[in-house]
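Given next, in structure tokens, is a single chain: the form predicted alone.
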Amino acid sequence: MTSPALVPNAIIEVNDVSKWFGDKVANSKLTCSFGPGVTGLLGPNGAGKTTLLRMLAGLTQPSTGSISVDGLDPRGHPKLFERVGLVPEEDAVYEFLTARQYVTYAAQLTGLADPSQAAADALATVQLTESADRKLGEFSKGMKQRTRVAAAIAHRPDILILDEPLNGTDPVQRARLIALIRSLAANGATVIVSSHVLAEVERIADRVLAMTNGRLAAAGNVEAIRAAMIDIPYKVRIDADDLRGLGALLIGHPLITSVAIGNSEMVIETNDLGALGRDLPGLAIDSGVRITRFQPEDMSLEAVFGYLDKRR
């Protein structure tokens, strides 16, 4: 069975990586690819993700293994930087510098013909047209985390590598990247999101691949990962009129591990969420109860991710 780490028809390919700094492993035994669509790179601070997308974005090379974007070696092709956009973690950008000149600089690097007019597009689609002639050094967080991205997307690039592309923005911002990020993949684009930033990548991704302490723990979508953790029960969260009489009949039943009662909620477990979602109805009318919340609390990616960890 492939592994699901692994995709077909990969741009980016990922054999064996390891990469250390001195006698800090920063990656291990890395072996994944990364095809169209968005790829959601979730762990904490220190999993090894930055690390990983430096040396996708050909900055750093591997101290093992092998790292090849359409087959190429990214440190030995320089011309596979037209096909890239990056925002790095650094949030470092020329602060004398106007939004319109910082990202019209970045196009010229990749040599288009016409930078400016690229600028221009890129700010308009992150929405800095108002603001572009302003200096850098005048720009919230947000609106520079913008134009970063602006600056990355200048090019039109068919690979997109994006290290906590969200930090700083707002509410409404972010929804407006989470969108852009979504369209540039639905247009054929390779997109790769690093993010500690749990409910977004959950937002974000088609895909996920979990790191922790610069290993692979898991890949695939949230349900996939979460559906593979056989040893450890969903948790489900219930509001009813008679959570008493609810928690009776569920105590001793064979989809039920456990049941906490509160004041205004009942927490059970099950390990066949499926099997108790198609059972409780049942239960409910024949007892009588009426049942006006079932939130499966395990399905977000905090808590797969809380789970990783736990297991490792």
Contents of the next structure:
Amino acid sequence: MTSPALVPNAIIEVNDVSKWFGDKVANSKLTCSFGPGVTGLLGPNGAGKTTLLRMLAGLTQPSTGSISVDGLDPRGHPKLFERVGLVPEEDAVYEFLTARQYVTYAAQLTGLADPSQAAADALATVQLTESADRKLGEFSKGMKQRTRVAAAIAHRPDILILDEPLNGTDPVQRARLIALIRSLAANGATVIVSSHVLAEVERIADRVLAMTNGRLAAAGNVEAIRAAMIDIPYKVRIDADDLRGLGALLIGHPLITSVAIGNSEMVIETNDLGALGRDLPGLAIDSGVRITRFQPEDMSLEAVFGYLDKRR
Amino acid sequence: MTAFGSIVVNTLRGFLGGRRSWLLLALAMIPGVVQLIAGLVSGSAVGSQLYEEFSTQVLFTLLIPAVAITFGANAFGEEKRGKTMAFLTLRPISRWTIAAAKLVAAWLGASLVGGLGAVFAAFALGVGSGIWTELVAGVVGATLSALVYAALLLPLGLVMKRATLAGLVYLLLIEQFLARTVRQFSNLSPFRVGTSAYADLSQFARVIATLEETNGAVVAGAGGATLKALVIALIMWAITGFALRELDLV
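Same protein, the form predicted together with the partner chain this time rather than the form predicted alone?
What follows is the entire complex, opening with the chain shown before.
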């Protein structure tokens, strides 16, 4: 086993999968696998995470390559879905149903012996018992999200696929959902969680697959992904009352890799934004320069993933 | 409840729930109410003439097709628009079962609305003119007509974003206009399945004459009409099930 994108005890295997829609390539030659525990699928919007998750669930067919879930093609083997739960990215529920009716419907479709009890248990797990008899059309985005999670776990799946599950949730709900996801994984479930927020994935996942432009950019534990990002140069835009004086101080500073001074601002590049943020105030005070703006640029996840993509 | 039953029930909830049910009930009652009022105000002859020239025409060539087209197209169309296809399809049930449940739901919903319309119209005929023979014929005709239109639109709703609009445009342009002008089109129109069964069971001969005069030759035959409706439904169910298995559903 050489690639960090592969796990030894794989439940889901993705083998050289590409997917395109017309001219647009959504996924390109993906090979990876997923086993028990939480795997975070990290990437900016448009990286191809949702398409991959849809293929894992059998909603979409790969253009080339193959996907197997416990040795079976998820398309054409509906029995698999006794073991699989999916929370799609879309904020989609039947708004004319109550939360209880919605989750009961999910349990009925999965063929559970006591759908009402399963729904009540799942709603209790996501702390929605009190609102269970309200119409979903009246719910906030976060409540709808929790209802969808309840519907996905009502049949106690051992494979759970969650596409941006924390979207729209407040910090308290977020913490509870993360605890829930981790407890499911602790009980042996294979959980795949997609997100475009690194900090979010860091809190949930033991293992991360980073995607950009439809390809795998990095794989491994969170530390490995962070290490892959450590040498990304950050651009910082600085305004000060004496740009040239400040520029003279920064040229040659060990944390600074480049300095560009314009008429009204200066743009510097650094590999260690945190250390620079700590050092710069002292430097400015010592030299009598007043800094009026310190704005890191290029810190969007898109930029980070763009960098990872270039490194491949 | 089985998965099949729960899909039927929840699809019907979507079709008939809330204010929509009152609107559909009002639509279904229009022919009967107009006929009842006219009969009571102007006498039994006017009432039976309205049944012949207005109620059956509106029911069989407009109301039932329009409702069945809407329900047939939206059985999957609403799931696609609402992005709930994944909720429905990622279950341990076959796609054929899902297709069958959706077809039954669309048929039951359209039959309920169309059947109520037929019942109101037959009731109004009975009250206004003392003719109480049309109830069964109307309900059977409405039910078969609903099955044919709902089945025809079921796969279209799965693959087309504007299947309802396409169906209604077809109804208004082809069936309401072209089929009345060019008889060859009339002979191919799906509404003839329902009217064929109705013609066989009806004892109100003038209605059949009017249907024929307006819509082309109606061959009376409830058995043949039932068979046709079932064959159309089976073919459309098979196409829908196949599409559900093979197409990307998002």
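Numbering follows the first chain given and starts at 1. For clarity, a rigid core is taken as the largest C-alpha set superposing within 1.5 Å between two forms. These numbers come from a predicted model, not from an experiment.
Positional change of residue 67 between the two forms stays under 2 Å at the C-alpha, relative to the superposed core.
Once both forms are fitted on their rigid core, the CA atom of residue 55 lies less than 2 Å apart between the two forms. Taking the rigid core as fixed, one finds a CA shift for residue 238 of 2 Å or more between the two forms.
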